[in-house]
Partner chain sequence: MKRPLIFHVFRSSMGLSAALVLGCVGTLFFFLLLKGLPTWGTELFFGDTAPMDAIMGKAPVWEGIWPAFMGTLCLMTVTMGLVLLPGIGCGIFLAEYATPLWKKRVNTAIDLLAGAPSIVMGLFGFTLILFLRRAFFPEANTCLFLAAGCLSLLVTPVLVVNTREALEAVPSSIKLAATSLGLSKNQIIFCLAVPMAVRGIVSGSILAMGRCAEDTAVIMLTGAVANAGLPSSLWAKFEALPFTIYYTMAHYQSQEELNLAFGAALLLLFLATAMVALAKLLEVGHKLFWQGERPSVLQ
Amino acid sequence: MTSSQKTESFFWAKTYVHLAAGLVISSIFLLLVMIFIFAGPALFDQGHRSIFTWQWNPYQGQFGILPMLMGSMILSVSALLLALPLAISLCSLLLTAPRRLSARLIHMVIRFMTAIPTVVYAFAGVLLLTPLVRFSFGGSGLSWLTATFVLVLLILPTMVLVLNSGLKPKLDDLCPQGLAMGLDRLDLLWFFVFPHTKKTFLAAGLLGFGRAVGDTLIPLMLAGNAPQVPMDLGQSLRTLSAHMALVTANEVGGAAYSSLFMAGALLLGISALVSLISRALVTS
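In the form predicted together with the partner chain, the chain whose sequence appeared above, alone:
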């Protein structure tokens, strides 16, 4: 192969790499543009009243999606509130006893959990958890509480991974001197690492929240999908994501579609905000 041929072949390789990057970037743009363009008319056409209200009743012309927005928020926040302490204590166990059998078992299980499809979580949740909830709270068993428990399992591995990668370097730095002073690893973690890693906690919480808001199958199959704001943990609720799946599945019709696009735009907006903030936290 002569030298000019070789340059030629690298020219194509270089072009391919740049084209590929361009393609990926432009498809991300296309995604954002399409979602927001379709959501636009819902904002401007019918005034703000019909979409941003508290009543969802398509057969009487009421297309409010505020209950769904509320449902997404309270479900994700409650899952997060349960998952964060769990994730912190699991991560501490991994960090303070890395060689113990229990920690290795937890390692394996966390890795296994990242691989479980959300539809499988939801499927097992319906069969295992719903009867329990029905037995103790009455009703159908499809409720805020049920969906929260299963969502906790879904977001837990992500949060443990983020916490682990943020806390481990700091603890490792402190270890030789700290252990020599007679403190154990948990002391170091609790008194010296935790007070200085608020950003890591925040990033882990945000990522967990993002996953919880975006998940569709668990709320769809476990939360009962009544378009209302639940008053207690035993009541059913509907999230934005489940709402989207239901509207497309039932093909309610034209006016309902605008609520679908609005729900999509809201979800995309929330998740974009979450990724941008957690990115800023991690890089700063």
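Heads up, when I say rigid core I mean the largest set of C-alphas that superpose within 1.5 Å between the two forms. Keep in mind the model is a prediction, meaning the values are calculated, not measured. Residue numbers count along the first chain shown, from 1. First, how it differs from the form predicted on its own.
- Comparing the forms between the two forms on their rigid core, the Cα displacement of residue 233 stays under 2 Å.
- Comparing the forms between the two forms on their rigid core, the Cα displacement of residue 275 stays under 2 Å.
- Relative to the superposed rigid core, the position of the CA of residue 56 differs between the two forms by less than 2 Å.
One more: the block was the form predicted together with the partner chain; return the form predicted on its own.
What comes next is one chain alone, with no partners or other molecules.
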């Protein structure tokens, strides 16, 4: 290939990259504009109450989405609080006994879990977990607790893999000197790696939270979808993503339909904030 041909190929490759980047940026900008244009009537229309209230009752002109916002937050945080200790424990096992058969088997299962569709987790929860929760706590079994358990299974593989990729290089660097001093891999991990990897823990937690807050099928199929703030784990709740799926299937136009776009804007804002913080932490 001659020099002029290389220059021409580089020009077309550079043009293609710029066009692709411009297309992506334009699509995101148009998406944001569309969301805020359609959410405008819900914000500025004086014919119905503000959407930032605690009551959702379309038949009485009440379109408050705060119960759904609260439902998304408490469900995601509760799943994160359960998943983070499990992820740290599993990651510790993978790092301290990498050649043990149980560790290799767990690693294979963790990787396999990342490929399971969300709807499979949700169906397994409906068939296997819901009867158990119904027997233990009464009610229908579709509750905050049921959705939390299944969300833990969903976000756990992501958190384990993020922790493993962040902690393994540090532990491997310390092993030659540490093992020569009589310490084992668990000592090195616990006393020397963990105290200096707070950003890795935070990044894993934020990625798990982002995955939980953006999921739709598990809350839709397992949380009961009552537009309320639950007072205990046996009560139902509705998340923003499940609320959007439910109302979209039944409403076209009107105040309820407009409120969906504000719910989408809130969900997009939370996901974008979590993604930016996680990216900044991982990069630093």
